[in-house]
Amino acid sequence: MALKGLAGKILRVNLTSGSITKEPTPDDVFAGYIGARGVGAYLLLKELKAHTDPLGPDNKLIFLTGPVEGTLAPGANKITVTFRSPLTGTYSFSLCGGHLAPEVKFAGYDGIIIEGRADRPVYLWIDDDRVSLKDASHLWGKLTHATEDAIRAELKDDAIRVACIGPAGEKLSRFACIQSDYHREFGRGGAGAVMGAKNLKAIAVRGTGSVEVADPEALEALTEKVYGILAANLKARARRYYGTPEMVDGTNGLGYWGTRNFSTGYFEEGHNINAANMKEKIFVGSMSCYACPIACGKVSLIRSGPYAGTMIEGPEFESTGLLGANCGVSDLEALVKVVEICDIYGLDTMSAGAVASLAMECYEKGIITKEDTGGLELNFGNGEALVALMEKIARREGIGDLFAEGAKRAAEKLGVPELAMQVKGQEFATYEPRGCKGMGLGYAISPKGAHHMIAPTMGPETAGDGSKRFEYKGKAALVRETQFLMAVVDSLSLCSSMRFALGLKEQVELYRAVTGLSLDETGALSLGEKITNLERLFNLREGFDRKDDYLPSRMLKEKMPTGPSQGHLVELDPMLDEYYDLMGWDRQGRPTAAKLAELGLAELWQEVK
């Protein structure tokens, strides 16, 4: 092993023959792309063929952990899987946190690359230098949590790390997630179908080895000083206190939390599932990621009512928004219990909130009526019916096949494609881009369609006075930037979370810490920018461009009604063409040959497209 961090193998499993061999890990890949995500965007575009199917046996799910993994570095628990997605069509990436990523490591794995499909439900079970797959034919059909209990009852072992899915994956719901720990997803972009479509149920591991860093002493002094700086951030704080929910008030008081499927950008009944509401009423403990000195999961349990005992991690902030204000549902418990079905059918939180809330302006607008959706009554803020609908989509039950297979979809088949709160096929996060418009460019331009984590300029656009976030000129620069770094944080497969005490020049002393590699600011933010064209390759070659860096109209046309942010537009095309030019990208959106060679990507896109 020539780089310190990495544990030197790369598990590869081809379900369709049964092999499973270990490969060399590409020390020069990782040092080239600094770890998961960019080194998953690397693999991706050189082993994948140009328009595979994204549910067929070619298409990978390639898992990648980051060169901190395993080591004490704070928040270095992120593990990513790659794939083509089968929402989008794009390139796609998801981020999980928990434990699974430094067990990978520990069992000795960089990354494990799923390709090919079985025949039959099968589970990889990973034991150290013993890997094999096992039947998992009496696993099918399961629900994710009872899923792990059986793996690790049959293979006697309850400190097993287990990622599966649930029947929403094995019905190929194009926004089925990956579970992990119980409460922990690769959520975004339908890694979950793809998983579903290969016939692979889960993967479970169990490693009992270390990780060897280049310079502990240097890595020790960095942890003790992030540790300080998260003692006493009040950021940081509040999210170990309320979780990600300490978001709501804010975001929904300056008016861009998308409402009702984002006719507007304010919710009226916002304190009822605000974080002080969620810790008064339902939150009864925490929990914690591998390394992480915040703990931000929270606890939930329902005491009273119909949905009594149901207990969660979270509502996550994201899952607050699109389940509740994007449904006009209030409802506290109402919203427990609906994120509970997507965790144990495996659904993504935030592509199902999507989803419902274009259900809900479908049926008030009386495009589908009672008697499509079953005799639900889908109105705008109606909790029970929400937790009903959700049921029918994870199991694909009626109209719930129809909305299963995500928002642009649906929208299409029921003729009203301008209701969809999508980019690319990839449902909105919760921020309303009209309330902050450097997030409406980020939507645009993210390669994996509207996730908000591509490039999270919030905290920028609302400091101050939070004028800044209506202001759309400038925001190109702000938004490239972003993304720079976030390539670098997801690529060290840090949480971002950890961003609060770990700016760039921390980020680039723990690298230097745990790899022993030379590499500064402007070193990285260089990376940044590869990773970033190189997922733009990607994309391009699948005959995405220009075209499909666009919001709905509803964004574009539509002035916000009510709220903090009304009478304001997201002015998408000025913004596009100034994020080209600074991007060395030409109007149509595709790097220029002076950028390729700059970045040293001619000779690969030569080699791939």
Second form
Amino acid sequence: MALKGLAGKILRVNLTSGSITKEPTPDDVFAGYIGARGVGAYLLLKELKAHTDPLGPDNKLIFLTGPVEGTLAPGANKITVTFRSPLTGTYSFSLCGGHLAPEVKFAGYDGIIIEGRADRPVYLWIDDDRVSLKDASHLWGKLTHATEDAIRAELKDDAIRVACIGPAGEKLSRFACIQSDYHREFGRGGAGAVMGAKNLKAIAVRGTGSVEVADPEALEALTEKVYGILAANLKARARRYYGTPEMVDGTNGLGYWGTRNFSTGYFEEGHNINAANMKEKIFVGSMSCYACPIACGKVSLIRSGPYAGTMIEGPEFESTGLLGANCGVSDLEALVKVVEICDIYGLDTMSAGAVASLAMECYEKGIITKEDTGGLELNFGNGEALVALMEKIARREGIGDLFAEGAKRAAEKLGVPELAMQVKGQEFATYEPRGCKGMGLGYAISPKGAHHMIAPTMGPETAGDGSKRFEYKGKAALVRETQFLMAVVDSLSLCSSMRFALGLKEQVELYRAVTGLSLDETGALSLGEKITNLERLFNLREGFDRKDDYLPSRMLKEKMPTGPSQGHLVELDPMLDEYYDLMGWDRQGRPTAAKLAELGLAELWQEVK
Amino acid sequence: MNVLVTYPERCVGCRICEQWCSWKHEGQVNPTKSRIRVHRVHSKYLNIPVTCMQCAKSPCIAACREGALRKDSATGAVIVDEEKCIGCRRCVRACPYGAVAIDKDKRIVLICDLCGGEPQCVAHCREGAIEYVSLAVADRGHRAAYVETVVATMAAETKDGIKATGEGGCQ
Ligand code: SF4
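Return one more block: the form predicted together with the partner chain, after the form predicted alone shown previously.
To see the whole picture, the full complex is given below, headed by that same chain.
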């Protein structure tokens, strides 16, 4: 059966041999795991041998779209890459918006699997069904924006979509990202380093086809309905007006905004880098990903001062938090500049911020000195020094070489492992777990390390008077359910902002209208559970279990010193116990045989173990 | 008669207009079959919707040797006679706005037909980046912009102590 909504083919590119093959999309896998994230988890577990070196030729980059992309579906624009992370050693995936995903689908592919390692720099050129590897020696060393421009010029088509790495990926920075459309990126987990290790500079795509949908009328009606809901929804309107920084005031106001390397959760100077101030001082326009009625991307321009002329899309909320509050930096212009450096060198802004804040704390504590930093006075709040440090990290110059390894490795080398705010090696997102405990549990159990979108529970946790965020009982259930919901939305490849209008019910309707497959809400949730368990199995095979589901001791033992969440800690162990029980896992965090049988994963686990 | 007016400065590049154009005309979402195309100038963070301007003297019609193009008397849209069009692309080259494209499967040209008077791109653009307005008001914006420039110049001159009357001008 050829599933409706799908392009029908997966492209497999072996960089070692240069072979390029087109395989039929495994419909049963798509039907069983929805698409993108779910299918990626399955394929990675199945195709990767245990203990594969993340930076060796055997690691894979599995790019996958979802079933609803390339149709009328609103906000269907994410493409996922699944890989073993060089930062964490765990299963990892990363989602990128922009216009790449529909282009891949229009070119006739549901996904692209990259394996092996080229012996010299190459880029992949997908021109509908004509696919080739092209020499990229002349592009090696180029910044991301320049690479995109050069490829479009070389292929003589401005409408081509490009995903590429910058120098950070080439130099194997463990938190290098893959950049696309100038500002959209596969951010977390170091996919850019995997690409760099494979000598793959870029993927360029031109697609001129289309996909068929099962029930056009239902799809059209649903799409119109979603436009209507989004136009009326307050949260969506705020995001449309201010971009993701609309979350600054709420997060800081409740004191769960990681500040100065998560030494606290409240940034006194938050108002300088909030949405209103950005809107007034730097925003000059909006940019949208494909098919999105929100258009949360904001274009910023610095008009004067040392960084005059700098223009970026952003800063996003997470970058604002981690490079701003978490570095104690309230200088909006420096913030924009440092985001630009991350974008053009190809660094994940989130890890970059967490790493810089670690460096700053080390500097303030005398663990590194002015001599080590090459003269930089790396105190919290010094925007100018932050900019200079980021350039060093991006180029692996001087002390930048150490920090390009990520917070965990850098802190270990400096003899202060407890100062790295990370789980499994993945640096925290911007939410302070002591001020929002479910987020803490979410960071802890996340298969890819401290990631905020595995179980973004902050909405329900801060609803009402906001005091629920301090409770730890009951958080396990909330995290569990949110986790399943996210697995569904990520696998459909919808932008998570679409959840303002598309609840599970509408997502299921959308899935049915496009694919023609019958699926109800219960069924979707159990697919979410299955995907979640699959991801756990990958990590289990690599030796990760409960011992790795921990937050740094600062979160567990030091009470939050200031702000509205003052005095709180994360009561992690009881939450973990409760979570494992609810998941049907043992107290070591391993799915029980009964659970695996129930989910239909027992056989697969036997086979790959 | 109404014409399409685009405001590139408002466009965010979501390409929802493209989606609906090809969906309504071809029953599928396919940007290359859309009669409106949104061009992104990455380096300048700009998005420019490109579509038919309903020129009064259509260069595309003039360029067509096959008599495949005509103007719809009711809407003013250029209508393609699919039987007559041979896909030679003379109209594509004649269009000053790059608004004509070729359908690679049917091998005939795609030109905005204004959806018979209810343009779907306009109906679905949330940003107000495309409007469908009467000829009488279509160009008001330009007039207003010109007037604004004059007002600003006059205000500046008054501030500098130079009378706007032109007195003391050239000597
Ligand atoms: S729908 Fe409007 S904002 Fe979106 S791309 Fe088209 S013209 Fe631009």
